[in-house]
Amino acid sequence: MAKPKVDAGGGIPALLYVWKKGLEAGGFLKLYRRLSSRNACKTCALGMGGQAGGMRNEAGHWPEVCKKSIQAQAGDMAGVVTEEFLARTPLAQLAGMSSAECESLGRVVFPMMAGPADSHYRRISWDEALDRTGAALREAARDGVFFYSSGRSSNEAAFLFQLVARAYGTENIHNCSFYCHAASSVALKEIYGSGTASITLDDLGQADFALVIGANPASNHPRLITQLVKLRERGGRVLVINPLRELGLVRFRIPSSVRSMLFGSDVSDLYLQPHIGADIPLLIALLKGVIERGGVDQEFVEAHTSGWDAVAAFARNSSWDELIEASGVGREEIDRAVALITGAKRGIVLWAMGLTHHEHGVENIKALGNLCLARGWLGREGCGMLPIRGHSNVQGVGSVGVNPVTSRAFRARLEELYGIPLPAGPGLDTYASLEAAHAGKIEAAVLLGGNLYGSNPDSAWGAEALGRIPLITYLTTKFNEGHFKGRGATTLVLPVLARDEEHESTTQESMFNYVRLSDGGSAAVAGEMRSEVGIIAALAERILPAGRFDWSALGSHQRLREEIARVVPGYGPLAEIGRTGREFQIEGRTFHSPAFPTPDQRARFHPVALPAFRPAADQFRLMTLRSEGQFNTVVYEEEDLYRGMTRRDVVMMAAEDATRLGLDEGDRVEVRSEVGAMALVVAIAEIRPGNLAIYYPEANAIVPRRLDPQSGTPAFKSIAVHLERIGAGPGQRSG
């Protein structure tokens, strides 16, 4: 079995890898000086900087930060890309770069491009690179472009880029959530009436219980995990959903905690491990045991739910027996569960992409949110739901309008303040664009940050769906994956500056629906980076006709903050914060009282059947997931530290998996889907029998195009594969 070298995730490691990034950066005081600026952290939305101060979280508590904060800082700080390589390096030999080599290479700090006949990528000025976009979308059918952007954009940017998009004439305007918490959104809307969590902060400082499911905080947001250890040091208990055992959420020595750091501080409770896809069973079961422990908050239900009755009869009616076959949870480890739930008062759910990255990624969470609600756990401080968002703004990029979808009001403000009409119909979301792609309908593309190529399921089928693009303009930090493999026909590279970069204030919006306030700063590294606001005020220039907006204006952030606080509803105090540095709650968002934004005030519980997911008896069940070493799509580390990996072409798989057919560790293996296949090491790893983890984003190779139909969100986790030794013969297949 892979041996982590850790016994815990965090503590001295984690300190050593500060010192090396440092190192990396050109100096630890160097690095130390951009982390503490009054910026917000450019990686998870949990919240961290600000006018508060670097390294602070929405509380103020000092020092918040992480490995991933400070990965992407030290990642901003080391090198740049030079015309000299370019010229050495064939787009051929970048296109066969790993993620990790991508990210070694450096800041882009000029702009550049490729057409049909180059080998290369080549040096162009800012007026070539802004000339020739121009033309490509003046050019094209408003139905056959579309404008995307990740989460690391900042508010000011992202008003402005869906605001020049609409004035331009198309709805084909979204954003990377669509591949991540999509199915969050919708799901909480229809539980609550609001799409985004319903607790502050404080409110994990007030409960007593946490059920953490489908999420790795440990690797991915390490800051959450200090929440879950003060809430298990004041005498509260947390219980932990996954298919695979997590070092990180099973023990955490916190650096900021002397005690911790010496001795250790366990994360968790108790631990359930279902098989992948199985957590709508695993959930009803958890809410049957409620039921039948007497746990349901019924003046709650009564006074502020709808749908209770069909929910409640669908859990008492289920079989325990088909219910624990299809989790593949045991009835003692429930009941365990079961008293855990039933012992708390005030209760929070937290769960990331594990749950919305399947087919019945929306049911998931209803699922959750019926078991929520039966407690009472909404409405209340110390109670409610909590999606944990993976990129910094993700959460702000949509509330200022980068979305296909945006609600009348706000429509219906951008026609009376800017003359853009109401829509007859939603623009394309993120895999709608590709298929149009794919088919050849779509003629430009403006991508604002991210790796949409290394986002998307069947990564050769995305590679032929951006490569039949005519023109793809991409503004970006640093070279990633999709630059070399997700190359248009003509493919254009623009250097923005990053947010402690920028020579104007900036805002972002936490998971928490806390708007932030950066200061900017100066860049880390020489070069013609520009603006993002900038950019996007002079791409506008040059497809909407003369004087359709003061541009002198619009390019000023504060202007921009002044406009987007007379649209986006809950954003009022963005006008005023660059002057007085307040930042704020989004009011209309959580909940301390249980009035709720739906037709009739109440949160609905909602029936939701098994999932239809059944891989064949001689089928394993798949899913994808990151390294301790990653941050999204881009890979810093090849070692996976926290689960013993030293490299990523593994296939995690349980010991008596690998009994049963005969493999042992460091064999190597075919895993096969219906669109692909890949050859693989075996890494023998605590997970549920039954079930394999491959690393993304290079799994996307075998992960079919299927969707979650009511969020549009591919199913990266919950896939049916095959297993095969290389070079078996007869009777040494998985099935």
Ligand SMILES: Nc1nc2c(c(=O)[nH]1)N[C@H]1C(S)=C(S)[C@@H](COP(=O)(O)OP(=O)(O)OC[C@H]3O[C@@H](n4cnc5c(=O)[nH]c(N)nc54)[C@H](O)[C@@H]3O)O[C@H]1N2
Second form
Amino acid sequence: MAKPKVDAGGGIPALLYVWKKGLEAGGFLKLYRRLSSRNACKTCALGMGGQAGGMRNEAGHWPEVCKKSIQAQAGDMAGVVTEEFLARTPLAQLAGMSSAECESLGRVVFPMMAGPADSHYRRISWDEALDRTGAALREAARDGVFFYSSGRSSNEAAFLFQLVARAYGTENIHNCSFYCHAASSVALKEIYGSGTASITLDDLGQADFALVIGANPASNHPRLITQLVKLRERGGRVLVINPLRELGLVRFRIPSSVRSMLFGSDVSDLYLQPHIGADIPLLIALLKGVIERGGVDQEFVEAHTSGWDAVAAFARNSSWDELIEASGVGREEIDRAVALITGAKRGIVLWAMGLTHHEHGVENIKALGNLCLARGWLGREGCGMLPIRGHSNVQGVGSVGVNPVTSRAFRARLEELYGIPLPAGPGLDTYASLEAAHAGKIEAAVLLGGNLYGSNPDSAWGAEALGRIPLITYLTTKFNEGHFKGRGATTLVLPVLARDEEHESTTQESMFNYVRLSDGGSAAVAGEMRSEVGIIAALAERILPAGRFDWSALGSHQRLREEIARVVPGYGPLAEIGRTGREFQIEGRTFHSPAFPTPDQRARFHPVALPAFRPAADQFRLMTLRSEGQFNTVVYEEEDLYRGMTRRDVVMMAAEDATRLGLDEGDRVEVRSEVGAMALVVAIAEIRPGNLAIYYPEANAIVPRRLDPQSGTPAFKSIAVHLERIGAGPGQRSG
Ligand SMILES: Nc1nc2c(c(=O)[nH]1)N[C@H]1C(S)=C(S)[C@@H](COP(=O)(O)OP(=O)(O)OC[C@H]3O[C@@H](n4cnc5c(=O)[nH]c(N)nc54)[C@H](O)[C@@H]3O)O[C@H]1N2
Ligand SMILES: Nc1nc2c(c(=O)[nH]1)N[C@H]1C(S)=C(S)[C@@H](COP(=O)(O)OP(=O)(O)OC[C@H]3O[C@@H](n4cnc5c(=O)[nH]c(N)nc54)[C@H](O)[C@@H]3O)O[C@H]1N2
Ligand SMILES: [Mo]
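Target state, the form predicted in complex with this ligand; input state, the form predicted on its own:
And the full complex, kicking off with our chain again.
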């Protein structure tokens, strides 16, 4: 069994790490100063920093630190890519670099390009970079262009990005959420009429029950664990549903609490391990149990919801045996979970990619919504639904319109204010754009951050698709694999300032629908980096007819905030935030009374059938996930401390399966899907037998291009695979 070196998440190793990174970044004080500046944290969307000050959460609590905010900060401060390096390193060699190697190259500090005949990237001027991109866009058919954004950029940059794209004439504007929480947005809109969390941070402080399903916040949103531990200290209960037993969801040492650091804190009361992709039968079983125990909040259901009868009848008529068999969780454990759920007054359900990354992603969240509504856990304090968002501003990027499907109100405002005639239909979403590229229909693409190559399923196909685009322009802080393996015929790489280096303040939106102001600051390294807004405005001048917009004015963040305030519902206070520093909760998104923005003001139950995903008898169910040492496609460390893995090319499997197949820890195996095979090393983990886990982004070599039809999200976590032994160790050693 792969044994972690630690007995809990967090703790001393997390603190030691801070020192190590501090040294790498050129001194602890220097790093500390940056971490404590008034800028929203660059990593996840839990909300830290802003005007409350660095290392403070939305309630002002200090100190709030986590390892990955330090990784990201130190990463932006260390080293630069030089012209000499580019001259001596051919593209072919760059394309052979791992994610960690790309990250270690340092900051990109001048514009560069590689054309079809080039063997190396070479430095170019800003004018040449912008002129080339402008010329390609001017010549392209409007529906032959796409604009992609990750979730790191500011609201100001993202708003301008979509405004320029729409004024230019395309609706092919999308972001990384189509590979992330799109399923949550689609489902939540159908459940309560708004596509984001129904709760604020305060509600978490009032709940007496939390269900954490399909998420690993111990690694990915560590400060959320503090909230769970506090909830338990108040006498509340935490239920975890996850096929893999994650150490940090069992025990955690919270760095800001002396007692927790010394003795550790229990994070959960009960841990259910269903099969991968089998949450729906389990959620139906829990609902059935709640009904049988008389735990339905009849008053709430009658007064504030619709659709209950069909959902209740389906649960009642489902057989226990079938639900138990399909979910993999036994009756006794289900009963214990039902007792926790019915014993609680105010419950919050939290989830992430374990629910969205399936062909039935939207259905998963509807099934979760059904359980929540049956208990009356919506539209009341301390109750509700919380999608645990990924990137620090992924929600803001969507709110300000980087989306191929915008609301009627949003479109009407764009037409009215700017006279932009908008095409009737939606544009291409993230995957659809790549599909169009693969079919040779994309002529140019502009990518504001992110790593579309590394995030995409079926990497070989993804590289082919990107390779067929005549011109790709990447805006980035650092190199990633996409800049080398996801090149177009001609590729430009333009260097940007990170959020805490911007000359003007910027804003971000957290997963609690709270908008924060970041002060900006000075650049961590010397170079020609420009602000994202500056680059987009300069591009706009080259692709849009003169006189229609005053692009020099739209290069001002304050002015952009005034525009956003006029266009985006609930964003009114943004106009003043730069002057007053007053951060705000977006109106109309979170609910403390049961009046929902649906046509009949009621929340809706949705009938959900058992998912079709069922691997054959000789196959495994495979999920792809993150380690504690990475941020998405950026790998900082090979080690996954909490899972006890010392390398990344492992396949985690249950001891029972290994024994059955005659495998030992460290044996080499091949894991094969319908699109490819990977040679990996066996690591025994506490995962439900019949299920496997491997690390993303490497995993995308074998992730098939199967999508949730309702959200367009690839099924990164329910893949049917074969596993075969190819040789004995030496492989993963227990740490
Ligand atoms: N340190 C760090 N922090 C991050 C990121 C990072 O890469 N590194 N990425 C950021 C981003 S963009 C995102 S979206 C979030 C991602 O945050 P998470 O969604 O927490 O991350 P994942 O590692 O993709 O998977 C989460 C969990 O889902 C479980 N799971 C897989 N399949 C199933 C299933 O079928 N059912 C259930 N119930 N569980 C399942 C896995 O066992 C794993 O524990 O984190 C953000 N924060
Ligand atoms: N198999 C598999 N695939 C997955 C997932 C999975 O769990 N399994 N998860 C999916 C999810 S949830 C997501 S969100 C996507 C991630 O998709 P993306 O958001 O596209 O990818 P990231 O790896 O987060 O992008 C990191 C890059 O962003 C750039 N960057 C960082 N900061 C800035 C900035 O301030 N400005 C600019 N312009 N650029 C910046 C740097 O180049 C950095 O390397 O991957 C998806 N793909
Ligand atoms: Mo994400």
